[in-house]
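The chain below stands alone and is given as structure tokens, in the form predicted on its own.
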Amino acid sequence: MSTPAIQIVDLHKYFGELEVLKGVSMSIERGEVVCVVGPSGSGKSTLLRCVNLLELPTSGQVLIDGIDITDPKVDLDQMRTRIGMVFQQFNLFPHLTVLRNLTIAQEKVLKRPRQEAETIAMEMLERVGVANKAHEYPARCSGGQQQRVAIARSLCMGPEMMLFDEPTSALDPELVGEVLDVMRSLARDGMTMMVVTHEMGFARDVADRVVFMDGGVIVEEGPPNEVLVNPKTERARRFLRMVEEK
């Protein structure tokens, strides 16, 4: 057996009194998109946060390769240049350009001289679609052209595995499908991805699986036309259906 990309054991996360997570344990596989999916407050965020240690779980493990990340004496930073990370909000620097935006950690993290780093920069901003914005400050571009952005920065990186947190809630529903079809398309090219979405039709067309949360815990796992579409537990069913009511 090939060790998982992510592994996740028995985590648990503690907000002060309030048990967020309770005793999670999942794992993806290299080359496998996992959509996570439930109510609001059910810890699909803090989950994914945990992943890469943006938040720090209260007990448990988190693995990546098969090296344990919650060990003090790992190199954090390192590993963190192997996951590519993309939240709701686009977190992009305002002041800098769009190309600065995505050369600036190349340069200081990788290493990489500037010309390297803008030539990568600019091949990344052409795969999403938005290397015409290069030049551009954040606010001139568009909510579904600033998430790409953020998007071909984490490529820049050269990440073996990508988390999105909800990458498409902050945007006006026409601009969803911009976002979501760079998604795809990194699917399709084997990129190993844990996807927390409310998009239930992303997540029907393009994860090998999907994890339904609720409560802190993991109540549901599978194939997408099972989780999705033939739920076993009630839950599920319950929360399926509000989803396709709105």
Contents of the next structure:
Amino acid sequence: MSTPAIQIVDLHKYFGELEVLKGVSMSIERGEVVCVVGPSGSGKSTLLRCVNLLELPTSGQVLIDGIDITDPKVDLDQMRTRIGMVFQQFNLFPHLTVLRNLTIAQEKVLKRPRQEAETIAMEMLERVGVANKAHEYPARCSGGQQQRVAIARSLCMGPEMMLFDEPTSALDPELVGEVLDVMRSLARDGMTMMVVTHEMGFARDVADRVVFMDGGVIVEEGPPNEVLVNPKTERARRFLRMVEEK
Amino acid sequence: MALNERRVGSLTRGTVIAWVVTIVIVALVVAFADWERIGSNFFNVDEARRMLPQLLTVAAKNTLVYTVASFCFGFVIALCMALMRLSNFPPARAFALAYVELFRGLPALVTLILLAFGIPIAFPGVRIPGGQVGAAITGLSIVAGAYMAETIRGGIEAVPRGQMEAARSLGMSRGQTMASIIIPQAFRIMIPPLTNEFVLLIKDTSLIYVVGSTPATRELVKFARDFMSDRRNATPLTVIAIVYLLITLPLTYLVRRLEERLGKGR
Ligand SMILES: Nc1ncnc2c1ncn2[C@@H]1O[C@H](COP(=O)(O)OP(=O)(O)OP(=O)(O)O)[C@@H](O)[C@H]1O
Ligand SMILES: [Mg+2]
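Now the other one: the form predicted in complex with the partner chain, given that the block above is the form predicted on its own.
So here's everything in the complex, that chain up top.
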């Protein structure tokens, strides 16, 4: 088998005394879509944020395309351009127009000329369907549009993989669909994706694999129609019942 | 909405009361004051005329030059201190903290005197460039830097953490993120308190007289004091009070407009 896109090896993370990740190991192949589900506080976000080292693991390794990025000698900024990240709260830059949100890192990090950066930005905005908002400020966009802009902003860097942390949780229900559609089309185009989500429908349809986390460990993982339909563990069954009741 | 209306309501009531009290006091003063003497001592047109044109070409100009210079240098110092305060390097944090606490704790007057007279005594041969004016501006910059450092730090900390995370996850370095994402946003938050510092600084320039001045380097207060002791008349005080207001009032108005314009991006 080829080198996995993402490989996490025996990851531990403490916040002070609190052990949030208690030895997590998993890997994601190129082009694979993996959804991470589990109850609140189980460490899903922390795990995701360790993948691009927004959170520094206490011990363990994170290998991106075979390169251990916890090694201090690795150029982390360079590495991060290869890993897109989408946040629950969008985190667009409110003082910049949508277009500028998409070009600033291209210019500063990839050293692309303004003209080229704008062409790429417009292409990506087109792709997520918000090109008409290019010259607006983020505050003038709906939540769904803002999240799609945030996805486009990541895509501008030409990432090989994307991390999503509950990308639809801050959205009004009627705006969830448009963001999930964009993510679906990314998956179809072969993007490697690691998605923390509570959208079980999305996980069932799109994920190649589902990882169920609880209490800082991976309790169960496998194809969606096993983990989400016929879970082996009692903990996963209880979680799914709870989600369905909502 | 209802809460807002109530606040507006009580504000209006407060304003009305304030006006009534003011009018009563003014009426009493007008009724019982010795207008002849007030007029000749505080509102003497001949005395006021004597102050021109130096009032504007020297005194007001110097006040403005000292203020703007101290504000600019102070801002640079403050930005350094704020960034040091927020760095991961403990000695830098400690230094910035000590700086802020020291110069906020001392009266500006003491800092000025220590700098202008203490340094030449303590370190013979060391000269602050620009003579007395240089020493005065340096002193005010140091003090302003201490106050503004806290303002800037507050502004930077008020920018949500997600902004740093989003920029870093795009591959931007910490420095790039600070310069083009965090500080521009922090600056909007800082505009009102920074205006405040500027207005305070305008008034602090009146302390410069302690380091000594020549006729050409006098600012408004020293200029008025010289006139008052020469002429035994208080009109210069009234005149410079008006000049101070002519500087500060448009400034606060301008900044309010600026804030409204910048607010659009939010
Ligand atoms: N920066 C931090 N400092 C201290 N504790 C933290 C920090 N971030 C997360 N935690 C704690 O770590 C635990 C796991 O948090 P995490 O955000 O990873 O959970 P999660 O599975 O993403 O939950 P949710 O579904 O609510 O987002 C929680 O108990 C949380 O309080
Ligand atoms: Mg989370």
